[in-house]
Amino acid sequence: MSVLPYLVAVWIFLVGCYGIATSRNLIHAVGCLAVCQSATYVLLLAVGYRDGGTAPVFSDVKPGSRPVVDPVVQALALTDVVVGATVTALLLALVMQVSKRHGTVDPDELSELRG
């Protein structure tokens, strides 16, 4: 198996982290966090990939006669997508509330949040 999918996952994660660190807009930061989470999709796909693997449905072929992909990894990837969408929606709702109350989405201008 190649290490390319793992390198792609690390690269996507680092691009998202760079975007979060340099963001001057809360909406942009939420988008960069979603990019970071998309690295986990690539990582899960890399872990569950098998050469020549098919779907784990054994209706016409006896089990063990062909390689199949792991259905647990597929379920984890689907769960990751749902959790990512939920977290993104929640964070965007919080950004909207910050924008309504403070009139800005620039984290540097939010002086009331400084300690």
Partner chain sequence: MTRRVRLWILAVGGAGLAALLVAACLELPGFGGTSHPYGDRAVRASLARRTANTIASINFDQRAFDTLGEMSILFASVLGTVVLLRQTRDERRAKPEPAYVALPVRRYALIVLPVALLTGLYVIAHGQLSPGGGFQGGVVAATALHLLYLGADYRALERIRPVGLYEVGDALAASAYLVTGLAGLIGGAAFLANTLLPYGTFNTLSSGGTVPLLNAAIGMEVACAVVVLLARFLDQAVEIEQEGGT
The other form holds:
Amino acid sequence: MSVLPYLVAVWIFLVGCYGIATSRNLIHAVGCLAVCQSATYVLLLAVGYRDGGTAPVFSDVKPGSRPVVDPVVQALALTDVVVGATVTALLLALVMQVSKRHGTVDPDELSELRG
Amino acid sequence: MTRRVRLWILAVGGAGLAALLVAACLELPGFGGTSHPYGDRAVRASLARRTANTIASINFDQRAFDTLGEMSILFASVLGTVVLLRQTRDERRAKPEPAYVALPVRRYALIVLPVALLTGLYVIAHGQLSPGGGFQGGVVAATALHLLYLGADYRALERIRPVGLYEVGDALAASAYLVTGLAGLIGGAAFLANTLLPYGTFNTLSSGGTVPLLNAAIGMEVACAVVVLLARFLDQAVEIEQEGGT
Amino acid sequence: MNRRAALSGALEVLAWWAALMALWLVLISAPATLELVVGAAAALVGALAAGGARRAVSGR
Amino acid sequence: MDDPLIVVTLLLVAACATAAVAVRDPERQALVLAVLGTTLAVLFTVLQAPDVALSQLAVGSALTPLLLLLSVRKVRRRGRKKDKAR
Amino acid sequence: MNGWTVAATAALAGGVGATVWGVATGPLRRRVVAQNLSTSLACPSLLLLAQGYDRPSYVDPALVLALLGPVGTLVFARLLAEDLEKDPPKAPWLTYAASGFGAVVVLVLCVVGGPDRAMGKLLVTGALLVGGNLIASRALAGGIAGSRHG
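I have the form predicted alone already, so could you send the form predicted in complex with its partner chain?
Entire complex below, previous chain first.
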């Protein structure tokens, strides 16, 4: 079953998209977006894995003594986790503004309000 | 466009996307394969520059320009949040009441705050040796400060955290990252090139040339950004009220 | 009176600094000189934060 | 894929992500997202990525829940006023 | 798959799996306790993995989890205080069992590791984990009274 990690990443992504599409509360939708983002981390790290490999951090292991996993995908995932958190904060700030202006955070109710 | 029609469109679109994604997954190389061309070259380049943590070497040395992009995204989203959550004319600021917190919880917060701050600084400082770096350490340090809000109340936190200072710190750290890059340019090599400082001895704090400097700049920038972010959210949730008084 | 308060405040920061320095020594793997210098600075920041936090909480 | 540890952690993360979407109330979802952050960190450690695990722990354990709950509190207080006014 | 990773797999599948189910269903008081338990079970698992993979540097994420896990639970105790006041969680034995498990794992690893520098870090992690776990459950059980502005 060497395709399970990829399928789990696809499942998490689809579940997150379903959550965003059918959410009745914008804050819940932002949470589902965070789930979608975590799907990309799972896929990235699954691509970079090597059987029997260890992390390419040589502070406590001699370089070259053990096979290592791919560090490039880890660098991508690492920065994205923190930036994703601040982007989530920006989205929540937008939700607060929507709630302040329209008094509701239900996307269906929002689409009916005009002006 | 009733809700039912939308659900149908979602179901059909979702099923199509799922089928394509699963088909793609079956074509991917097996999980745990041994062909990682970029990884091997990255490890070799990192060891050549005597940086023990290859991921820090990638983030702050081989792809430092990309991290500059990540940092500007982070800076822009914090800027956007500050603009969005400012206090508008029809709102007033109510003083936060002191909250009752049990003594053991308060003592725990007062003890763990400096320990978490020190751990955050440790994670930043040893970014290019052991697992860690500016991004993680910055968030840990910033979260440590807010233990005061959790252990006591928002008034105590406001007393210890002047927001203006952290906004200036955020901008300073971002420009420090840029200046370090320009220094590479002035030094005759490329922008953000790691040719200025000696690479030092392997697995020590001064190894890796400019990686520790960029690490510290990112650490300070992320810490200040998160403090400013949480300051605006706490203001909105705890202090600022509509004129009608919610 | 505030001279004595300032003295006890300084003593408290010093105590926090020593404790955090000990914690730093536990965290790092090899005590090189540069590590100790960075550790001393970090412990000082932590100690000042600890002192400030206690004053912020008690000075209601 | 001989490693049952990877299979267990992957299924744990999948179940927690599904739960995070299935829970509709934002406050309860913040709780599930905090646990999702922890399970993701364990998965990253199993996939030999301690840096990313550290990053996910720092962000997912205290920062994201705090942001979510503060916005829920702001939105809920506005909602309460609207109901009173109606 | 040496002994340590088998123990970690068992702790993850049994313990953390139960907390995921606990946090997704049931009344709010049980969900909050489940979130607190998920931290106090995941941290020993990380320590076991660090020993199983023979990588002392993997203790750093476990240390940060032992530090920030209880802080996350304090966030929930603080901001859900109004909802928790109505039926505060009263399941101390679960929390004590989890802290006991954490303490046992840390002690076993200290004995195996021998008195070197890594043992100090393990003891700090263990102290933070058990202390944080107990304080967080104390806060959940009513340590923070809900107030509109606080």
